[in-house]
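There is one chain below, alone, in C-alpha cells, taken in the form predicted on its own.
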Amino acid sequence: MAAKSALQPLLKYLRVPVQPLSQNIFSISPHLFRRFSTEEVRGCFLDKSEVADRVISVVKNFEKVNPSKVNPNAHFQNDLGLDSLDSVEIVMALEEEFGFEIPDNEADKINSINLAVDFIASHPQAK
C-alpha cells in the first residue's frame, strides 16, 4: 500500500499510447471467446478414484494406523483411533501428497477419509 501512495502522484503525468484495433476483436480468435462446458472444466481435477487410492495409501502409511482398519468409510478418531493432533497430522501428510495448501478452516472438516477425497477431488490445486 505504501508503494502505492508515494507512486500516486507520479502516475497522473505517466501517458500510455493505445492503438485502435484494426480488425473486429471477435474475429481476431473465436476460441478466445468460447466458454467451457462442464465436462471440460471437470477435465482439470483429479480422478476420484486415483485420489482414493493416494488418501487411503497415505493414511496407511501413517505410523499411528493399523493398515487392516482402513477403509473408503474410515473417520480417523472413531475407526483408526487417532486424536486430533493424528488427524491433523494426516491433513499435513495429505498436503504434502498432493501438492496444495489446505486451509485451516476446511482442514477442520477433514475427519475421515471420505471427506479428504471429497475435499481433494474437488480442489483444483491438487496434483
Second form
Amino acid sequence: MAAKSALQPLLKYLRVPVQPLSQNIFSISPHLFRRFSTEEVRGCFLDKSEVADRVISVVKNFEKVNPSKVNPNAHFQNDLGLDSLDSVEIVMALEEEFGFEIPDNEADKINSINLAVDFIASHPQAK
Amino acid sequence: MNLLRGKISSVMNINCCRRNLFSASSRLPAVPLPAKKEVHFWYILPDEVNSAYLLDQYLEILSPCEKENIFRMKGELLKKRALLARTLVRTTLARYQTNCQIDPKSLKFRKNSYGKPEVDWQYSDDWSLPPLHFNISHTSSLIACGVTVDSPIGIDVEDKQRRLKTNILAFARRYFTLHELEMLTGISDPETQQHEFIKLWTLKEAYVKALGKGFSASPFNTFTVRSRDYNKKGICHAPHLISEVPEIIIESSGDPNKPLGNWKFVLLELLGSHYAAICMEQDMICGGNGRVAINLSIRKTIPFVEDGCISETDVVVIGGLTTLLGSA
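What does the same protein look like in the form predicted in complex with the partner chain, given that the last one was the form predicted on its own?
Zooming out: every chain and molecule, the one shown earlier first.
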C-alpha cells in the first residue's frame, strides 16, 4: 500500500513528450505502456459489489449517520440528513478508503451512496 | 393560544371570498424592502416550533413538488427541518409586498443553470415584485434566510460546537489553501482552532453560495478568505488575537493580486451557539477600497405567530464592516 502511494505522485507528474514515430518509442516509461493495455485496464477496476460494501461501511462509520438508514439508495442530504460539510468529510473518508483523490468537480456530484459507488467502481485508480 | 388563533383564521377564511388574499398573506406583517447594501437575515429555531397545527399550516403553503420532496424524506426531524426551511423562504419573501399582499403559496421558484435556487418572478401571481435575492442555510438547530435587493447573496450557518470527524489540519490540507492551513496550524488551543475552522468554513461556503455556481466552479483551495492586515509587516496575527473587528477579504490562492470580483463579508456569532457568514456583492460605485459597511437587520421569526428583531445580546459581529439595524 505504501509503495503504491509513493508511486502515485510520480505517475501523476510524469511528463511524456509527444514525439514523432521515428524517435525511439521504447524510451517511454514501460509503466505507461502497460496502463494502455486493455487487459491491464480492465483488471484495475474494482468489483462493484465490493465497492458498494466498502462505501456503505464508510458511511455507516460516520458518527452523524444513523446506520439503520443506510442502504444502497440512500441520499446523503434527504435520507441521512447530512449537510455540505458532512458530504465533504465523507468524500475525504472515501478517498482514504480507496486510496485515490476525488477531484473537486466530481466530489460535488457525489451526494448519494449509489453515485459514490458508481464513481469509484468506474475509476481505475481505486484500490 | 394557538387554538384561538386557529379559530380566528378559519372564521376569516370562511367569510372571505378571495381565498388567496386571506389565507396566509394577512398573517405576515409587511416589511419594507431591503435598501441597497442592506441584508435582511431571518432565522427560525426548529426546537421552538412544535405545534402540529402550525406545521400543518406551513405544509399548506408549499408547492406540490416541495411537499412531495418532504414526504419522501426519512425521519420526522429531517422532514420538519425541510418543511421549516421552505416555509421560511416563502413567508420571508412574501412579507416584501409592494402594492398588494403576496400569498406565500403563490411564489414560484426555479434553479439557475448551476442549480442555485432563485425566485421565478415571471410566473408568480404578483409580477410587480422587485428583484429580491435570497439564500438559505440550515443546521439542525437554526435555519436562516438572507435577503437582498439587486445583489447576489450567500449565507452559511454552523453550530459552533460542531466537531469534524477528520483531523482539522488534514481537512485543511486537502481542501483549503496553504495560507489558511498555515493560519489554522498556528493555533495551539484545540477549541480555538476548531472555532476558527468553522468560521473559515462558513465564510467560504457563503462565498461559493453567493457566486451561485456550485462547489466545483470555485473549489475551496482556489481562494483564500482572511482578515485584512492579517500579515502586518510580516508578522502573522491569528484572527482570534485581533481585537478590533477585522474586515474580511478574499483573494485568489494562485495570484494574491488577482481580484476575485467585489465581495463583502459579515461574520456573526448568534445566540452564543452558531456562527453565521454572509457574503454579498459590493457596490462598484462606492470604490474598491472596501470600506463601506453592510447594513444588517437580523430578525427572528415563527411564521404566522411572531416576528422580532434579535436582541443585542444575542448577536456579536466578529468579522466584516457591519452596521446592525434595529427593528423596522
